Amino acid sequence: MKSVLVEKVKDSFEFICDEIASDKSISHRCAIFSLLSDRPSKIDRYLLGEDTLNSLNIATQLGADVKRVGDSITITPPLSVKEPNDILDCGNAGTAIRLYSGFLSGLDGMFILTGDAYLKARPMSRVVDPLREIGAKIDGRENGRLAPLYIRGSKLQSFRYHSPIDSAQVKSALILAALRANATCYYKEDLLSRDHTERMLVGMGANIENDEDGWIAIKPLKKSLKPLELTVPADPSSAFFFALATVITPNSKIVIKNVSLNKTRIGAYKVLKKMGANIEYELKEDKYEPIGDIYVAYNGKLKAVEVSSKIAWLIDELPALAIAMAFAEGTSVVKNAKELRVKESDRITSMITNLQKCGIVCKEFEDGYSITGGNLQEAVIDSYGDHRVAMSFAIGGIFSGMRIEDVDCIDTSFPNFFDILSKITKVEF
């Protein structure tokens, strides 16, 4: 396992960030939604980050001729979707075999769903089971309760399901099975969760509806869909590593390009404005998704703030903002994320322990836990295999130096986070 040494920072920085990984969700359902067309899709700016690499190579398992050229992708769906004849990995990517489990459940064939060791230790039920409620035959570890899976497609009926967690994923690979249902399905969350994916199929013509009461309307298919045709754009949860950075770097100032500005995506970059920094947004397009540029410049010392609601729009970002309370004056709190505990790593004893380590006082709670700003120190990391954790303490580190165990994981959704990091202080491996 890899380890890095970050140094900390001599001078403030001031540049405009071009280079930020693209979209790691959109990326995601590029590969799996390029499946329900009858032509090929035509993506620009593809991730070529682990994770949504092990996307392209499933859909490839299952029949689709996939060209690429740097990283731009052309993916021709097969007539209909093959039975393969080997396990579909998906590595470490919680959404890819979340989404392929709603996608393949109503499909004909038999397909086995794993991943790597972090991966196999994560919660499939909160899928498994609303799937299993349907008519999906799904089977794994403790009864469909971690992965490998085992699903044989069969025929779904439609359902109305009210999900007790706001979770993208879920809402996701309900929407994919209804849309193989005998009838229109409908789907609630009581908070809107990262909607990338009623965007998406609405852009390819899917009939996906909402109502006032916030119920999701899904007709099932009768055509297949239009191909995707589109740039992903720069990931705002990526970006938000560097909008961190500038902040608690006096007299910086940092533009990020191309960046995706779906609200709820940019849940984190409000909070941090709360605290105190300077933020702003330029619009530039909105077809899939609205798409334009972020500035930020420090604005002084961060306020502590209380974080407890719309957590499932800022849930990727809540280690970065860790690291940002503990440079804030006062106690920032987090509740009502115990989503937090069931990521690549349990993120609230991740970043807890970590933070102790440098010197922070911090507490943990079942749903949350309190952080009390101070004087960040140097310490070894335990990123836990988790690329969040890892970027995170690596931007912490630009204030205090820092060492980070196990950073192999942040391939998986940044590939090129220090190069763009080398260029704010020196990064040694």
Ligand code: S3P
Given for the second form:
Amino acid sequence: MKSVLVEKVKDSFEFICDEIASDKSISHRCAIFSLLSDRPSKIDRYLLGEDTLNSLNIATQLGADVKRVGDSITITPPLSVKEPNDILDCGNAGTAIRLYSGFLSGLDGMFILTGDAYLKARPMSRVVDPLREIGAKIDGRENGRLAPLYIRGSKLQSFRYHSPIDSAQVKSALILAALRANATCYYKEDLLSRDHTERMLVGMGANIENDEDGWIAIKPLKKSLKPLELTVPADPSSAFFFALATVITPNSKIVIKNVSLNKTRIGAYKVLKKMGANIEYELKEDKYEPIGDIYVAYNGKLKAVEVSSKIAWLIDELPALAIAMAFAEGTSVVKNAKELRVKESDRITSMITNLQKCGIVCKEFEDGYSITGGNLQEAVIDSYGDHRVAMSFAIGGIFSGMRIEDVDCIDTSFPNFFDILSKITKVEF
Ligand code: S3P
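Having seen the form predicted on its own, I'd like the form predicted together with the named molecule now, please.
Whole complex next, starting from this chain.
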């Protein structure tokens, strides 16, 4: 188990950053969706993190031929998906296990999806229950609540499903199942969750449309889709750690290049701006996704904020935002965020327990927390095996110094995180 010591920053910094890890959500989808075409997909800047390499390995086990030169990959799909001769290991990746569940439910064959100890503790009923309702033969431990998941591909019925949670993983699993169903399917969520699946599949020629009442209509596939050809943008969730570093370090500035500016992904930047940070965007292209540069500059002490709506638009950045709250003047409150409890770790407990170790006054609620800004002190942090908890405290460490234990998990989403952090301060393993 690797641990790291992050030293207190000595100087202000100013740099242009074009090395942020590529988007994890889009990379997973590239691996999976390429199997819906009959021609090779070409992806540049595929994320070479553990999670997305697992999705790519699974595509290979299902018969795809993957050629990789650096982070450029060509995925040649099989004529039809092959029954794998082994289990499909998703590692730590919730996106992989949930999207592949929907994708495989309507195909011929037997499939077993599993992952690491953390993934095996995360809830799977959110995809298993609606998939069973449309005829999927899917099971798992505790009657399908936990992985490993066993799937025997079968014929799927059309559905009209109003999801009780705003989750892109659930939505994507159901959309992928709908592509194999016997008639048009309808899906609805209260708040639009990240919409990469809809954007990418429509770009590949799928018939997916939104009506005025917020229902997404998905027509079953009549033929193979067009292949994907895209450059994956930088991940706004990964970039956010360096936006955070900038707003807590006096006189610092950063330009983060070629980031997805999808509105469902940049809610946390808007909150940081509300806290007083100086943040601007420059839109540069809009093919599958709006992509551009984010300019962040230190702008004095942050102010406390309340976050209680549009949670799905900033769910992955709440750990890093908790660090910003620990620096802000006043007491910040996060509510309606109980989804944090079922992420890579229980992020409410992981963040609050570690912040308390750093001398910050904070309180846990069932669906969120309150954090009173103070003087963050050096401590020994437990990452709970959660990449975003580890990276959040590493950034906190540039203010106070910090030891973070169990940082291997960072490789799931941001393998070069410490290379970039080393431009700002000293990092010792
Ligand atoms: C993701 C969706 C979100 C997010 C996760 C990635 C995706 O999860 O937290 O990191 O790629 O679809 P939920 O859909 O469970 O909210």
